[in-house]
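Only one chain is included here, represented as structure tokens and corresponding to the form predicted on its own.
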Amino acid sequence: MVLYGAIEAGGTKFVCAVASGPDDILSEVTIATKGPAETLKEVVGYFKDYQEKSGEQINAVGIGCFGPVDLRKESGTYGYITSTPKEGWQDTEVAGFFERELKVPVGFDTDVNAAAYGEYLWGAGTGLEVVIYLTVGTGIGGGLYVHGKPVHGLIHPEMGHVIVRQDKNKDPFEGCCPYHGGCLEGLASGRAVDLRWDCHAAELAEDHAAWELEADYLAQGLINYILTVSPERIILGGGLMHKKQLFPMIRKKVQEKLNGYILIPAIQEEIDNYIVSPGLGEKSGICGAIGLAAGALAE
């Protein structure tokens, strides 16, 4: 049996799994994100321990990693976390470390690209050519798959940092992005909600004014993506999207803000099937990492 190691590497936790496929996860563990040396050693230890106890060999590893990361394979820092705001993790080698320690091929991409890949292969993006996965949590990030390939360029898409309009009379909050202030992440991330209202987002009632504002900013972001890359489906995941009242609010605002410019049934008549929650639930990232591992083994 071919076994894959899968890593969903986040700034708060690393979710690690051993699987033969998305429907056959044999082992899973969550490891708190500490310093890079300690965390990576602990993750490698998990896989080595699994191999020793099971007597089975992991054939490849897939990693969806927080970033920014270097995805240029010709680069001397390919597979590194680069200019991350996560303290202590700047210029950390990730992909090469696991390749050396486990002596297997490693597939590597951003955490949101991995989640997008999982949804493209087995979730809400199955059978489509252009799919966006946007995670709305502590931060905001997006992954874009076109014809089965993730979009990479100078680095990778940073969809959370598009600029949106802000009415300072309604929302005087300065934004929490240290680079751009009032970008989408700066105004609509979980951290922005917490700071703006001086409490955790989970504590806010469903009819709180926060959600109308949140839906407006997210709708603006989605319109930017609709008008630039023309996705066939937009998948919204992350902690804030557990607030299910946001989905109908966002869909309505997208339609209002497009104002009839995109005359497509998917948006005008079937928007409930156009802006959707992840088909894989909380498993988008780890399933995408399984897909990355399978791809690395096939190369």
Second form
Number of protein chains: 2
Amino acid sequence: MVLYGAIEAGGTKFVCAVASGPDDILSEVTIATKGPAETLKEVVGYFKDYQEKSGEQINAVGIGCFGPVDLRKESGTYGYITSTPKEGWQDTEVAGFFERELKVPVGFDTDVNAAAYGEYLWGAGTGLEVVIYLTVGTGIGGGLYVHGKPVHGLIHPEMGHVIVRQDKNKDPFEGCCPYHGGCLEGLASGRAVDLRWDCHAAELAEDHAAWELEADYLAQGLINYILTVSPERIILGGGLMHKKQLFPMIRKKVQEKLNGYILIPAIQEEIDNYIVSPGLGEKSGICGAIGLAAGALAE
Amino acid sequence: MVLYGAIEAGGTKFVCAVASGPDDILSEVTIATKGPAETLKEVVGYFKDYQEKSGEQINAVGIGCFGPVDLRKESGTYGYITSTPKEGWQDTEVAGFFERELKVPVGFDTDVNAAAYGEYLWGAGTGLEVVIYLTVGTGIGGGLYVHGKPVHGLIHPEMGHVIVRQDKNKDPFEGCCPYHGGCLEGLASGRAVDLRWDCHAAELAEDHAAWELEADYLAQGLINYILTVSPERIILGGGLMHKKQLFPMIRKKVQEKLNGYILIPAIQEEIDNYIVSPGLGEKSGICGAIGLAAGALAE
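Let me have the form predicted in complex with another copy of the chain next, following on from the form predicted on its own.
Now the complete complex, all chains and molecules, led by this one.
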């Protein structure tokens, strides 16, 4: 049996698993994110422990990592976290560390590209030419699969930071993105919701005015993605999307804002099947990391 | 010698050529766009005349077409212009017409995907993973090549219609997009410039306030594309981009608006080589159509 180590490396936690495939996760652990040295040591310790106790070898590792990260294989800092605002994590080698410590091939991509990959392989995005996975959590990030491959390009998509319009009369909040103020992430991330309403997003009532505003900003982001890259499906994950009432609100606003410009049943009539929850539930990222490990082994 | 018929089908003119390759255009003609029946007949007449006079057969045709168009090969209206605002041209069969009339394989894509393809094959986009060609003319449209293939997805990119921010105190113009008012096309297309200043864009002085505003809106559009799909190069063509002073203004505003978020030399230091003029000058579209014809023949 081939065994994969899978890591969903986030700013608040590292979800780590050992699996032979997406339907066969043999062990899983969540490790709180501390400083880089300590955290990475704890993660590699988990894999080494697993190997020791089971007597089985892990054959490859896949990592979906918070970022920005360096994905240019020819670069001297390939597999590093680069200019992240996460304190202490700037310029941290990630992929190479696991390669050396576990002596296995390592597949590496952004957290959201990994989630998009999981959904592309086994979830709501199978067989599609263009798939977007957007996570709406503490921050907002998007992964993009086109023609069956992740899109990296110049660095990788940073969809959370697209420009949206704000009506300052309705919403005077100045936006919390340290780079752009009121970009999408600055206005619609979990952090923005917490700050604007001075209340944790999860605790806001289902009919709170926060959600109308949230749906509006997210719909604006989605419009920009639809017009730019023409996705065949948009998958919305992350903590805020547990507020299921957001889905119909976002769908309606996307239709209103496109205003009949894209006359196609997927948007006009079947939008419930166009803007969707992850097919893999909470497992998109870890399954994507399994896929990345399998890809690294095949190479 | 293999001969290709190439068509750049636009709302105001059809540029048509016969060529054996991008460096060997044997004949070229421009036909004003009238009603669909009349225009298409004139175009096919040009190719038939060429064949008759030269005694040579055209082996395939490539068409870059204004739209929206239907690119889904399995669709009953594949190769049609669909919901265009261009009067009389809604639901017009284009690809199939040339296939029947000339009895050759026909490659078909949007005008801007064709231009992006031309640039990808022989211009400023060769060898890149993600390339955008944006035309800023009467309207604004973008073509997208990823992993060496055009992106169609749900329909095809419609980049001209992304959301931008407008400061109504600086620019009270209401926007001229019939669908979205002040989207990018509504505020920054040639039509928008003409209407806002009540003067043809080409006649506005180089230091007219129009260009500062124009550069700002275009930079906002580019920011949205950069964050969504991470292009390795953005090629700006079309009539308005003949105003060469726009390039440095747009580049500077892109840097300012990204505000150091994407820390990579291509944007920080080498932006002159990142946001560029078409490598093929005015020939991106017609060369792309030659490429589409060659592709159709190879299939």
